[in-house]
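First, one chain by itself in structure tokens, the form predicted on its own.
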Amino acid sequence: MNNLTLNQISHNSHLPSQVKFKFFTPGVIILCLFALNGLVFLAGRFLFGIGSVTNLNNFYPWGLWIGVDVAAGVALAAGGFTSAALGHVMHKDEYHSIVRPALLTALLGYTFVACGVFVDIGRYYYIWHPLVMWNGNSALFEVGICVMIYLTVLYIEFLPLVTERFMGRVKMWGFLKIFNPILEFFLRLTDKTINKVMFIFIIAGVVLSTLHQSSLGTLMVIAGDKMHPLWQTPVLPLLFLVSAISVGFPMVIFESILASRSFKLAPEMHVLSKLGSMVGPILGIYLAFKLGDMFIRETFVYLKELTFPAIMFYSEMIIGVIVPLIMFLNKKVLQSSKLLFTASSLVIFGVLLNRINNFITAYKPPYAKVAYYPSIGELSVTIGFVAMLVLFYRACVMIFPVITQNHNHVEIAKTKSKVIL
């Protein structure tokens, strides 16, 4: 064995590949039970109506499914466009290893966001209306049309992984083998075509994401006096956009370290540490906008008493912004996978709590007689969606070349020892 072979092994160890690992583990079985429980309540929602499963009414037309499944889901899927902007638009080649996992996370995230909207709409069979009944003055229309187009873009961006996985490996049996040449032809044609135009979809994905991330904030600006002053502000679209950007890299770090632990792989700390170093300044920008807006509107007066909205606001800002901001500015945190995972988890928690606060905590209709609380059915469907997302992610990384695996360094060391001997 010569040096060329060693270089080839080293090179292959840094290429995305399928994860060879057993699918069913005790944790996966628990996720399957959560998913099954969610599907049961989901069936009840479609068989007996949305009122049979949720606590929604004419005063509270949206609740947990919109606040978490849609608003928070869109924000937490922002790692797709932030990593694409970093790896492809800015041509930072050292970050290419995290682009595919971030793309898969965004694809699955937006898919379940679309499912969440479909489930939440009372007359779900009219969900196709925005495609043909355009209303350019509606912020909700802009959100809907951008999410649909961006979801399509994400699936197109995922096509190279499909062609890479199956091109040259199409081997259908029996009478279906007559379709092998046809499928192989379409795979090679798709691979050849998509590589030439992929830059268009990457740029479109980044632009579309910035549009609907901010427009979700516009929806709550329209709510006016129905929202608590701690969150109601004309700059809410800007805050939604910056918070989505700030959670993009932490979500990539969170997903990467979690996947590494699940599949017993070495985390790519040389990439994740660099990503973490960018999070602190972005969180600082968000905190500056948030505090500046509070002092301009003098809404800090609502924090003098420990009311429920004040406690939720303190929790959102301290746990979700200030603490991780300090952590991401610490070099020891950036060099530790556990501390980096903790800091990223706090940012994710902060953005999740922010969307819950904006869409649920702060929203109080003037004539509502009772407050809204999520029902068991709503919680079950949301938890079931999260469980299914994780299960689909696990299946995809085992089928498609998504994750760059670093465990091959053991094989390289063994090969080098043989050369020495």
The other form holds:
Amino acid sequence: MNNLTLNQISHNSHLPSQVKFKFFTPGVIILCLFALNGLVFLAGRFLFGIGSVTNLNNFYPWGLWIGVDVAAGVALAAGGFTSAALGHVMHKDEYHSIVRPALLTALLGYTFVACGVFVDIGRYYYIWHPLVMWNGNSALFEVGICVMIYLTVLYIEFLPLVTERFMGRVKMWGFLKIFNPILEFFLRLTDKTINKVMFIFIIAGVVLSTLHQSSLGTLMVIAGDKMHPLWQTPVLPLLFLVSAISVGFPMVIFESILASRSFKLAPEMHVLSKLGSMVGPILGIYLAFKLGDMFIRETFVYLKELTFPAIMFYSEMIIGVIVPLIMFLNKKVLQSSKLLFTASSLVIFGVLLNRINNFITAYKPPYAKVAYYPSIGELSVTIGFVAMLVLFYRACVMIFPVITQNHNHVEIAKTKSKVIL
Amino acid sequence: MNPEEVNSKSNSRRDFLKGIATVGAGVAGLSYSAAYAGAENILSEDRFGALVDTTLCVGCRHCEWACAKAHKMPVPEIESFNNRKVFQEFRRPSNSSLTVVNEFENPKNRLIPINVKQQCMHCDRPACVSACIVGAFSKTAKGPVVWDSDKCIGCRYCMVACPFQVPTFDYEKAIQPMIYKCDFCAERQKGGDIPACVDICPVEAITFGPRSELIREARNRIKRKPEVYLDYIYGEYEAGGTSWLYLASKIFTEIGFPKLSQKAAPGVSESIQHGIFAYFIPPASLYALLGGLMWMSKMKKEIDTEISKEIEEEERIEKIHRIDMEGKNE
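How about the form predicted in complex with its partner chain, since we already have the form predicted on its own?
Every chain and every other molecule in the complex is listed next, the one we just looked at coming first.
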């Protein structure tokens, strides 16, 4: 591709382009403060040890960071592989506009999962050990290896966006000038080769995702009786995989609507409602597995009394699965951006709560005197990571051609926003 | 992959198949070593164990002192261990004490309390060994479950997995935090010595020897004094069997032991792992399946575009014809 076609593309309304918008808004400044607060506590963790900022102890070795930053983070980044399967593997062109935003979410999501692991493990400087020290029996080993490879695959999948944006436009200043031709050469080389081999990485990405999404469920199986029977089941890997698939599209819908609101674009309802129509059946399958497992193992006996685990189970199932399931099967919901956003948020809430329940609520170790609850430090770091992720996402869509902006729609959105104001 | 940019059809199709073949070969190569690493079961028939007779233990806690000494941990004078005030609190093995003795009320004789020494049980099929992401734990053929500091990344999955909640972690250390647990004095055993706690015990409450013989000895003791002992050897079958075995006069769950099934802790998770990976066949098949799907959907799209082009062409020709006809009519 030469400069001319590139310019043409940026004017073509059906292809993604970088969003032109001011970076700092009041909301962004608040996010920056949250991110900074998280960094302060992180500094504490690296200077004085994990115990100085967390409530973790010898009975509760895993807490909020593993439950939310890692387990929920991986699940919520599932939009990347589900939309890649739809857009690239099944060649459904009508979904192309969501593939890149989903890819970016997955890429940033997994990057922060890796960061979460990095701060949670005691010897972060040995994070590379699993690459050379293998234990095929360990579910955690499989999760670790798959996440490492998948993260690499995601960055490779992102390369075309880099070449598209910067090829023929490498202009670094000062003494860096001498590197311009070299960078340009590599960009062109990448551009020439990447499309021919990309399918290898796209399929690998989908396979790796199914593997580690399920193995994340296997993680707690080894805890055996230490886990509450409402959640402890040998089909955990299946439940984790299906719930990850079910949250993939809601996550894409959620952030697409959020991004269009933030950048004053019209939401792409024609794509989003089609995506939404697929969520209902997947949630139905998940609910069937979950209820089937409950009846086979007869764990409903634990739901008779309103204990804390029972309440958490009810909230996860009713608010996070059943209500959005009914909503997604309704045509009215699929056509309204507000209702679609609500239903998607509920699925996201449900999966988030499910991961928290699996890793924190259900875990009842012997000898523990007090139950674990996250400390201010743990919450600050988790919130800080989320804030940083959103900030990075905002920066990336302004730098790289991620979001498809229909210029006619932009005009409509502008007039609409004026009306609202 | 941008479908608009497919330069030559045949070329890309060949690349496609080549790519799948390469990945398949790579995956097949990986599978051998991974499967091999998983299938080790090296337990020796005459592996060692230790039998703790809680009816003999007097709670002198000299084992705690000897253990700390043997592992070069900071430790106060042995006399200070005679202080029985520590028994007011239930303690667990920790970073500073790999073994601890607790005290429980004796329903049969209130004047003679029950003392129970606790440490790592050294399972025959340990959860920590199965769980550890880097294989830092290993079960040695002779019995001890040992931890390798050079491998450990500090993820604490061993602590999540252990059914006895034994391993502990340095939460206050920023650099090189350690995992602590009893190692059955593996180093001393290599040199032909018996574990430090067994060595020092003044009342011979702990017997060290081949596990099978210890079980026989335990049964004999139960038979000889059925009025003293519960007819149960804790550790014989718990979590698939442990190297450390216990005799007691009071129900085990009341003297600090968890109630566990006979199933080895890693059983279910390992069969899931090996099921998902079975020589990498399931992931490789999924890869092939998706590859096939991707190729088919691409073919279909190409045919579709060709058909629509043909239709367009036909319409164009028809239009020309019509114009021609109209021209002639005029």
